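Just one chain is shown here, as structure tokens, and it is the form predicted on its own.
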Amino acid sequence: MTFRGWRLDKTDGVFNCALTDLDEAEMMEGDVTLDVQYSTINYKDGLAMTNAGPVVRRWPMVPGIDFAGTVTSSEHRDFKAGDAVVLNGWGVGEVHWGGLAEKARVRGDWLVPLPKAFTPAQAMTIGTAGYTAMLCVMKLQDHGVVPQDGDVLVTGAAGGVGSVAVAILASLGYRVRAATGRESDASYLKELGAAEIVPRAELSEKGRPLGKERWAGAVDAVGSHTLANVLAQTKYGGTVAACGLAQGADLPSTVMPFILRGVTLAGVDSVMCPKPVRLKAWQRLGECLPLSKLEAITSTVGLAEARRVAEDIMAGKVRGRVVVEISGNADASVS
């Protein structure tokens, strides 16, 4: 039995990414097999499909770090044929075949039941980016950041994580300042709920160890000098939730924000996040995410378009969310 999917190979240092027929006999170990209905393209997928970063650690690999699908067979106690499920992370698309294919086989412990609040397509409109954004917001709230404390900054605001973070924070009553490098994104971000736009250039270059206190908290998906400046400009007792490295993995900062202002740098990991926290994040998304706003900035493509979208993400041409419709659309563009 074969099925369509993207296959990444590297032989003698030569990288290849192709949409091809995959053999079920090659599928990796797992106790649940699924028909994948929808996936999405995240920044990490862009790195993998363009070979722009060392994301893939096992070859050959099917990319796609998340998916929504229907169980076709299961040896796991919590799932049975016909169940609708969602997967985010757990090394899928990196060390275990991922969601940019018509079928997947994974460990049942990695799966979350599809929340009743969402259809499979809506779950991938949220995707790993939206789930990560929710984890960041939860981290700010766990550290006591409330709307009355002042502005909250979102960096990389036009990207997948940033877009959802802006929408969630605004819906919860926070005054959101959204950092972006494109003036054309201003109206888009304000429609999501941003109150003010911060030019990316204000944060992306080397700055002072401490700057003027500007925000009570922040969600950062950028890293490097941007994160260093965000920390230096966070108010006394504020918290910064860090989840990405779009600018770089380095952190050219000092201890001064931490020891002079009591700032907290809270790391957010979506890949190995424990299942109880995942379930809480998806529950919270059903409660506070203005899905209509998110759907308005989401486009849908067929499986065949995934490589093009990955290249566009790496070129900075994609804002918002891109859903990949897989069932019945393996070789065609959808919209």
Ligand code: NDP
Second form
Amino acid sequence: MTFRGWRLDKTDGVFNCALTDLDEAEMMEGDVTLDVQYSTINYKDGLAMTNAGPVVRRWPMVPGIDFAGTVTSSEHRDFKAGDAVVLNGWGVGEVHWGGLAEKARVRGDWLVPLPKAFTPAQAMTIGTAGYTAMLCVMKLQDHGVVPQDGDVLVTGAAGGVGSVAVAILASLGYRVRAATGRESDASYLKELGAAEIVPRAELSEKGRPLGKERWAGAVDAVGSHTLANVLAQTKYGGTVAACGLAQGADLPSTVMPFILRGVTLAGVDSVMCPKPVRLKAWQRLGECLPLSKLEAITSTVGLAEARRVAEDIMAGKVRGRVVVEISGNADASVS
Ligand code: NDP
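Just the form predicted on its own so far, so send over the form predicted in complex with the named molecule.
Time for the whole complex; same chain goes first.
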């Protein structure tokens, strides 16, 4: 039996990415098999599908770090045929065949039940970007950052993680400053709940070890000089949740924000995040995410368009979220 899906190959150093027939017999080990209904294009999928970064560590690979689907067969105690489930991370799309295909086989331990608050399409509107944004907000809250402390900054604000972080923080009553290189998108970010736009250039160049205290907390999806400047301008006792590297993986900072202002740099990882925290994040998303705002910034494409979107995301042309509808005619375009 075959099914349609994207296949990434590297033979003698030559990379290939094609929508093709995949053989069920070739699927990787797992105790749950599913029909994938929706996936998304995350930054990491962009890296994988364009061979722009060392995301894929096993060949051939099916990309797609997240998906929502329906169980077709299960040997796992928690799942049975017909169950609706969501998967984020765990190396899927990197070392284990991922979600940009009509079928997936994974370990049941990696799955969470589809939250009651969401349809499969809505769960992927949120996707790994949104679930990571929720983890970042939870990190700020765990470290005691409350709206009364002052503004909270979100960097990479018009991207997937950033957009959802802006929406969640605003709905929780924080005054949100959105740092973006796309100042023409100010109205988009204000619709999501941003109170103020910070031009990306204010943060992206080498800065001073400490600056004026501007925010009580931050969600950083960008890294590099941006994260260094965000730390240098965080208020006494504030917390910065760092999850991304859109500008770079380096952190050209000093210890000054930590030793003179007691600033906390809190790391956020969605991939290996323990299941209880995942379940909590999805529950919190159901409680505090203004879904209609998120749906307004989401576009849906067919499986055949995934590669084009991957190229767009790497070129910084994607705003908000892109859902990939898998069910239906896999080779047709949705939009
Ligand atoms: P997107 O591509 O959707 O968004 C990234 C945003 O970063 C862009 O929209 C842009 O925001 C900003 N940006 C891009 N290039 C630069 C640059 N050179 N300098 C400054 N800002 C830049 O990606 P996602 O939101 O999906 O992911 C964001 C980051 O988070 C990525 O690095 C990703 O790998 C990481 N990530 C990490 C996870 C984890 O588990 N830790 C999980 C998910 C994502 P704007 O247009 O507003 O300027």
